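Presented below, as structure tokens, is a lone chain in the form predicted alone.
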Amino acid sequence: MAGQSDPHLSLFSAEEVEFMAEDEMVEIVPNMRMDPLNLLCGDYGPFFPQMVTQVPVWLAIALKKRGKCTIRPPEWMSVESLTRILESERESQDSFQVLPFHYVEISRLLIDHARDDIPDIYMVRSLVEDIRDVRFHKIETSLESFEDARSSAVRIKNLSAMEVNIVRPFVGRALQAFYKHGSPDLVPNPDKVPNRWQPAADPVQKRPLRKR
């Protein structure tokens, strides 16, 4: 797609959107003994040895990256669910299987950061790399197939937030495009349209412990 060789037609970059993904949550077995974390983005803990407890993703790393942690795959990262989730993804060319929003960046920041607690990496991996694929192609030929003069929206649901990414601008100038002649005023302008997806918190201020 466009989107993917242009980074230019994308509202956000990779690197923005991986950002975003960092606030969802994953589960740590800790090795250590620590106090809650009371941070601005909200209060995380007590952790204890082998005790099983839920934080974001970028604590998840800033702790294992010291050795004070393990980190647990989502379930939908295993081998088995993946291979379900990508047969079906074939199998049918008009729908999106249900994936976590951010599963892209989630198993992306997980292989580089936590390559040691992925069992069977290298076909987690490749399967992840295979759904997207898949997904990529169903998105353009579903794209290609918008015919219908009458409509001023575009309906594809359970896309993740990389791929709304390199969708939404492509799909707001297109539109833009195709009422031109006909009914301009059916589609605003995408330049002109207020961004309002916006990271949560100011990202200086939500992650003290991250620069250390």
Given for the second form:
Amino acid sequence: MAGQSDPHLSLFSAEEVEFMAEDEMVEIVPNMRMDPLNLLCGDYGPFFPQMVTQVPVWLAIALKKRGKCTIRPPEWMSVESLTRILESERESQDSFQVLPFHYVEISRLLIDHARDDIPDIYMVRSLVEDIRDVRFHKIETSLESFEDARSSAVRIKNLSAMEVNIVRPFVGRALQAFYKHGSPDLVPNPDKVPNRWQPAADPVQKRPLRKR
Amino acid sequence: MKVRSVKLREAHKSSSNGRPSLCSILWDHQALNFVTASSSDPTIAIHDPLLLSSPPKLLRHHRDGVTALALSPNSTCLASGSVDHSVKLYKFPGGEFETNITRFTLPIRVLAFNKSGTMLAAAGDDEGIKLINTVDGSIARVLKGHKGPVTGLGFDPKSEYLASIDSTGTVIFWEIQSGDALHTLKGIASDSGLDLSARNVLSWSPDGETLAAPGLRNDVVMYDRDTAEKLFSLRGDHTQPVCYLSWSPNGKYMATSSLDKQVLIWDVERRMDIDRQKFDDRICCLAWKPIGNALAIIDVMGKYGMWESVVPSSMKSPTEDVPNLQSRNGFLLFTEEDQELSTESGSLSDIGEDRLVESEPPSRKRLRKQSILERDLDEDGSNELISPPKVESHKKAHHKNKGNTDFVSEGQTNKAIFNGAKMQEAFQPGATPAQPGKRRFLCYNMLGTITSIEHDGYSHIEIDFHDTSRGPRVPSMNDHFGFTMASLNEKGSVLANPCKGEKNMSTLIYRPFSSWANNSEWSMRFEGEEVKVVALGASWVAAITSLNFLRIFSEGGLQKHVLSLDGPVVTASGFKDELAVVTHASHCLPSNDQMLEFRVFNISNGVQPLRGHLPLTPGSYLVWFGFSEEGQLSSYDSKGVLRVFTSQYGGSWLPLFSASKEKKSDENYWVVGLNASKLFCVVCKNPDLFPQVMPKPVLSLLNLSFPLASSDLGAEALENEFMLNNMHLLQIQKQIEEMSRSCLDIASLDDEIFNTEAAQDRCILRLIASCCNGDKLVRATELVKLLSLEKSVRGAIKLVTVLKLPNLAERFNSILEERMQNESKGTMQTNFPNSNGNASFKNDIALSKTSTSTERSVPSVTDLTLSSPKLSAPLFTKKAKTQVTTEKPELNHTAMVNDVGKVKRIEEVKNAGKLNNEGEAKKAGEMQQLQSHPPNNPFSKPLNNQEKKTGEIDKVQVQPHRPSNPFLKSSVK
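How about the form predicted in complex with the partner chain, since we already have the form predicted alone?
Full complex below, order starting with the chain above.
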């Protein structure tokens, strides 16, 4: 990982990002009756058999492991919507499709723990992976605009947690570099050529990214 | 309608990016071969219709996609035009390349042969239509006049005119001989723009009298041959512009395909569509089989298919009566290829010759025409003879079909089929109809399911509980009886089958889930009788049979009761001790309304507490019937209206849900159950009326709502909540009454009633706010009087002050004051009971006051009960309290009208009256006995009247006793 060389830049491990994603809500269909759970993070339930309720992913997985519920995969995790997203991801090189902030983690968690509840699981898995790859690639290419666009800002919409996490070390460093080399001339002027070239040193940083 | 599907096979690879490409398909004149091409594929494929599986003959001469194909009328010569700008000629059917007959500077879009095959017209993105002499390849003429790419060409079968259409929708009629544009019709078809896979086309009718071209309104417009006037149009169910059209060989039918992916077959004479089919992709080319009743189609993905028997066999075949014009040049009627070959080779200037020939043998022509006429007459005659019944039969078939679908949809729900006025058949709530090869629900309730699937000869039955952690595990069973009815509760399941012939008698089986004895399953057989409906309750099993017997068995299988019902059963449902049965009261009304009657039996007490007519939405039938989680009787009809029974107004049904108000027209609700505020149902997407066993259906919760009229207030949601809360209060109250009667603890219900009251007050406050905003001040004051907590009244005053309605605030204040006065008077009297000097009276007052005050402040309950030692039973006060909640509106109202003292009296009167009425208030009862005077009080009448005005809820209860109340007189005087 790019950021590991620099301990000052905070970087979450994939597990940590996944942990944070476990607070996202999913729909479950319990097969037991249970009173509401009043927890620090909120009240969930009551649970009635065959009636859909919303719970955080961690609770859904915990119940699933005990065979107390089935998880309803979210709408966007259907083959049709993923196919559509993948297509439009591929079509537009600049923009990112709207996906849940934690789509990588949630799909991973659900695929790992609720295999029997997801129709066409293999298809879903490969689609999610494809989408992820396409998007990661796009992020890398769009970050190259640091280099050529002569601007110190890159605007990327609809990034997901995992994606942000991956670009964080690079972007952080790049911004630090910009800062270091003087804010007065963020608008590059021809006199300060070295300034402009500073970020160009970053491809070294980017290489490892591309492998992902 | 017979569901026909055309199987499509791939002929040409669609373009790699999945974009639609323009494909073409053609028949040779004897239907021996057909040719396909695609604009994304440089090859042309010649297929043999008899050997579709064998690979087609491929011609690879073009360097780019083939956009246009044309076959000479005698099918000896194939022409192809391509994106690579060339037009090539091939021998047919051999496919040997002959020549590059011409080149363009831009892609070719369309090719057409004239009737003799001597002239080829080619056009495309280039300016001008080239008329090419096929013999020597010389260009006879270039017709210039189109502003956009020419996408459609058509030689008139009489070879006088050429019609062309371009992508902007302009049609030009050219005279071939002179090369003049005779008529230019601008913008008559839609502008297809630059989408090359959608083109404007045109086609001459085989008799050459009309030209068909797509219109602007998703229709096909017919133009006159000579005048280019619009004759008529075929307008129907295309929702997007027509992109291809093709006349049947005889010109009686037309096939059109549209951008909406539909292909419609039209009867041109009747100007209506006779058949249609929807495809996955747009069909971009159609070709009628010249011999036989079939249509070749190809879609934009390069997949082709044969639509067999396009025209219904009841109608004339599309190849019958092919206009004789088609036998070209009018040489002989039965000229075949040889003949044509000769004409083709022999006619250099086809136009002149054609003219000549046409004018030459008039006699023969007339003859021919006569024969045609005769045949036509014959046809007409036969048509007249045959067609009316045909139409009839068609209609009948349609009707039958409809009947069938009705049958299916209603049969599906296993419920009544009504053709005409038919009585609904018996059904089991929560069952789905049998579907071959699929598991079905025999019973689905809030507890679990009983499902069954038929294997050869026997069925496989599974019982599952929704709550897997609590319900017992029931082993699945094989059923050789063929059970179709089932019911399930916590203790056991009951299954029954109808009788099938003499050997297979109707049988009822009860299986308890857990029993201390080994073999506690039992069964009953019914000779000459058939079980229609089964129901299950706490330690009883009920079966209602075809003889209208209601048979009640104990849990162990003891036959306890056999009752005779007075009508054929519709359905039944059990809940604890109660069994509800729905029967037909009489034959249906002619308006198709079922006449149903319900009755509720209490099995353990052996009584029938309720009985009455079961209301249904006009024209509907009963779909579900059962009890809510709280035990309220409920019904759901096929029009999607849920009704819940209430004891209000002497027992009525409240419509509490309407599927039509849910505003989701594509959903059907399959009711499973309900509780006080929600309806539990399985949502089925149209046209499904019921769920499948797999995947496991998920229950959806829908809010109950009264079908309220849209009021000028615009706060239906609040009004609905208000009414629902009122209903709940009533229900709880009833429950409390019942429980106190059986001396049970009602503390939890007290809390519930308090909570509901608080919720109701919140709701009323919001309603007041919206009333004030809507300037409905009278309504606001009415609402204030309905508030149950004093705090809420103060809140309401604050609210109106904030809303700057001082006049209303004043009114509210006076209401509050009266209220407080009532209370204080009440307490005063309790505190100084001796002032009245009547011990029993004192008691009574104490009682009524406690009731009012407990209601307001809970702690005082204990005080007051202490202060009146005779009132030792807390039940009693509680009871009274609940009554007071409903009385409040009346109290307040009268308080407004009368002075405080009177109010107090009324209160007493009421309480006493009510208590007497209940027969529970023993004290009051005694008092009555002690001092029973005739109702000679002069004031009692007007008082009563006032009560009448205001009395909403328990008027009935209160009134009869009021005049006889002894205290009334004494206190008034």
